[in-house]
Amino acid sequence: MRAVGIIFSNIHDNNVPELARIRTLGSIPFGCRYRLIDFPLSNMVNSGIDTVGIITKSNYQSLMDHVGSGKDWDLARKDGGVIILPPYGDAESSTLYTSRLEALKGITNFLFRADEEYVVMTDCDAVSRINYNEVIEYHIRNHADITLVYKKFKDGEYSAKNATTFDVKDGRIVNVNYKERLQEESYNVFTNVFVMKKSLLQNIVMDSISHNKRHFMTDVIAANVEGMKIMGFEHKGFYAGITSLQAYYDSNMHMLDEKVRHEIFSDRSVFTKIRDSAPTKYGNSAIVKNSMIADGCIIEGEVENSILFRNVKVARGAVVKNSIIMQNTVLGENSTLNCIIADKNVTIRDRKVLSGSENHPFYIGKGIMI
């Protein structure tokens, strides 16, 4: 069951413009060491998936300096391995797609150089650890034209004000929907997961260029609940969709919940870039409660229910509660931090009293001093 695997990087950039205003959604920090797109890379890799295109849009320099050659992910290799796919895939192309279906148009030079008998599509606003095998056993078990993996949220579980759900029957997807708000008992809601042969989505391809369409769940998937057999596969592990800044903040607030930072990372299998950093110097007078702090910080204040990344600064005196603090942030001397997302390179001088709230997280963006 050979499969080649497809990453959208760019297409849900919309969800979190703060953070994706000067880099992709793939490339978004989370979870004190890590980026939204080693979640779905490493399922691909741990699924034996050696192949995958990595389909940008914009503001993709962080994301090929991340992934760079993929040897961290054990995917430099001659044959296959880590692609990074441009924008413009073909002498055609002269306007950035606005699309998945418009994306997929970009790169048939890589779908027809593909051997692989399957496909597996996947975006980078999600944290989860899928195998894509039972997947795919599951669609081929099925006799399924389409697979689509969602997730079972019960009444308020789920925060997207927009979203994709299925009604499924049987195991088969018999209608899909589009709700600007959840307020069913229980809901299907789609993860951006697709499988299929490689052979049909050449051919939904090459169809939608010779009959200009141009969105891949409207004009193929729901147009064609009927004509084709779209199976949908429950995952029943942890999901958590970057739907919104709002969204981004619970996400990683979840991972300080042990039983989910045990699912997502126990067994070290979600790889991503090693840096070399010191490890972190804890002063006298730190106070760390319920925290995930990376390597490289230096914390001589009070950290509590808070997520530290590389080489941030807690001075004496400082207390961060309830926030997410990016890589190379510096807080000074008695400042307080609460429900605050401080971006990379932020500076918080002496003294200075910082909050938003659980439900209303105020955001600091890059390089900015208060």
Second form
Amino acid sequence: MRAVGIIFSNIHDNNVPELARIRTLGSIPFGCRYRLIDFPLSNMVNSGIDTVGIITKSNYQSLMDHVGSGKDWDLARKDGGVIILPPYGDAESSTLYTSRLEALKGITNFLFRADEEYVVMTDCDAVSRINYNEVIEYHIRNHADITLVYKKFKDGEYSAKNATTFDVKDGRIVNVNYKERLQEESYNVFTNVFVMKKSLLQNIVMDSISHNKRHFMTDVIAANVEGMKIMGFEHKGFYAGITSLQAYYDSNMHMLDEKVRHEIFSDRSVFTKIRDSAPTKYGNSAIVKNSMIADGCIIEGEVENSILFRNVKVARGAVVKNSIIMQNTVLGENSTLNCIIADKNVTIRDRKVLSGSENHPFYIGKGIMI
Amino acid sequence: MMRKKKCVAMLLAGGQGSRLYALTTNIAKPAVSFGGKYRIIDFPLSNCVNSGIDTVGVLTQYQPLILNSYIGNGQPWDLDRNFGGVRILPPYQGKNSSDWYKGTANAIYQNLRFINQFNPDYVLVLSGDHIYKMNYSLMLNYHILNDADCTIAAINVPMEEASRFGIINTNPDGSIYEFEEKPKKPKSTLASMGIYIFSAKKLQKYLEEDSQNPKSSNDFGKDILPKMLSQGEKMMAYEFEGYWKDVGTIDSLYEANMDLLGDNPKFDVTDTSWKIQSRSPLAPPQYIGEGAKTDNSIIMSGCEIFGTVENSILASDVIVKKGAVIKNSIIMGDVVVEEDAVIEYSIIDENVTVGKGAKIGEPKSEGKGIAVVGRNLKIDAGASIDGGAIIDKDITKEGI
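With the form predicted alone done, generate the form predicted in complex with the partner chain in the same format.
Below, the chain from earlier opens the complete complex, with every other chain and molecule after it.
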């Protein structure tokens, strides 16, 4: 294959500190049975990229458990496949990397060994289906040095307060902006997907070491919008950036929209670690509306506008609305939940009433009993 | 030193399952879908793994394509092993003679070389058409403790049903003195479950003798076991208590599926201490829409429900559109039920499309039996299928 993939699993952990406290951004559970890394990793596989390095920094146990040998993505290969790249320290520097460029320094060997001509880099901060092949084609067709993927949003469509945006002229990126407030009519938000020749990336990394450059966007992209041909590729499909807990909540809820759900899932090619659960069981008193539900649940109460992960139990008389309930959480009899994000293994006792609000969901940490 | 296995399991999965009619037209019985997520073979395979038996030969013959690809390298059951694991054993061409598997015993006889690779002390023989959870290691301990040559698992059945089974008559110490195949006047209610443990050397001896006998039907129940008994080998009955169902008929397959439903189901597959493993489909989570009703049902991932589902079992990727009603039925994977179609007391096999407003089956109270629609069929809009009908061709509005 002509491209090697690099996925940064940790780089936006601060977006959702609640959920990323105990895991990488990439291993945050999403949409009943997935984790955020499933989207870029599946995009890689579906684009024919079969050598993928996942760069980690901290809290990556859950990520390693999830990715395993890569078999569930068909990436358990003799030749290539998926490899997790933990931080690499030598005798002189024992500190962890703090930027994308430093992280790339730590994987020079991985880059050296890969014999692919191009490299696709992406983060784990979004739910979208991007065909990286099309981006590579576009990159080659335009004789670009670097191609960055962006998504055009109209005002009010993008919930994050700040973002990296581009001014794009005839497909070429002419300016990079950091927006504190997005108040224009429309704006081109960077999706954190990069395509370039592997040799160029290697040069950039070496150059950054010798000139002590730290920031990829500032020191490499923004500084070179004139000196290099940096193209923008517009992603026209669904894109939900996980930029905050609110955005995480909203993008989960987007999956209840038939059009979005079918765009993301209908071709059955978002891969994830396969876990065996019994099928979901609905009791006589179950009332379920507009909800997405994983296998292994037992539902005897009422579920509306919600996302239920594996092995969730909703006892008789319990009511859960507008909520995200993760794996193994138990909702006791006659409990009531509204606008809640319950992490894994939460227990809600009988008759408890909890509510957040649609513009401020209430988060319950892993393993908490209420 | 040669590595060896204490016990090797041989799973008889070649039967046609002709009493399942349209459900086994082009699929072996052990590969028939069960309980939404499983296939029948998941039960003996999972039992093996949970009992610590990691070497399983699966003897296939009839329509093995789906079964073969389902088992694959055995990874879903943790049976992808370097030494042992699961092996599919189809009939093969030999240097001097080649043959189909002529009977259950002949199938194992033709694969003695597979067994001997592992130099086992014991061989467990299983069939691929039973739904149950059983710890074979307890049965093996019983076999060893009694110094038996053959141990047969047996279950107590109601007296009125005993004449449908192979009945085992035992002495007070559990040793067998007589077999009766479907006796009119059963002396006991202990029915053979079709699960045998043999001491490997004895099995080999009797299989070799049996193969030399041109009059033999090469069947365990008819030939090998009676022969062993008549030769005075020590044969024990191992009494099993728990859920066990032969799903060889439409009615029993339906019943066993329905036994999964309810708050306290007769048969529980959710128990994590004895997990039933299966090859899971890669399907997105199920979606239950506005206006949907899901009462007392089991539903798998990939389903999208906008209609009514009651007392039913839906396997993965079933679409139930608005106004459609499914009651007391089993729907296998990839079925589309269009608007306002009604399915009652039926089994719909995989990849069937049920057209708008079509009617399939009639309530059980009508007494016509279970309607069955075979795989890959199309039931046109407005078509009507009577209760008890077995459908193996596309149905238009005017009939076949």
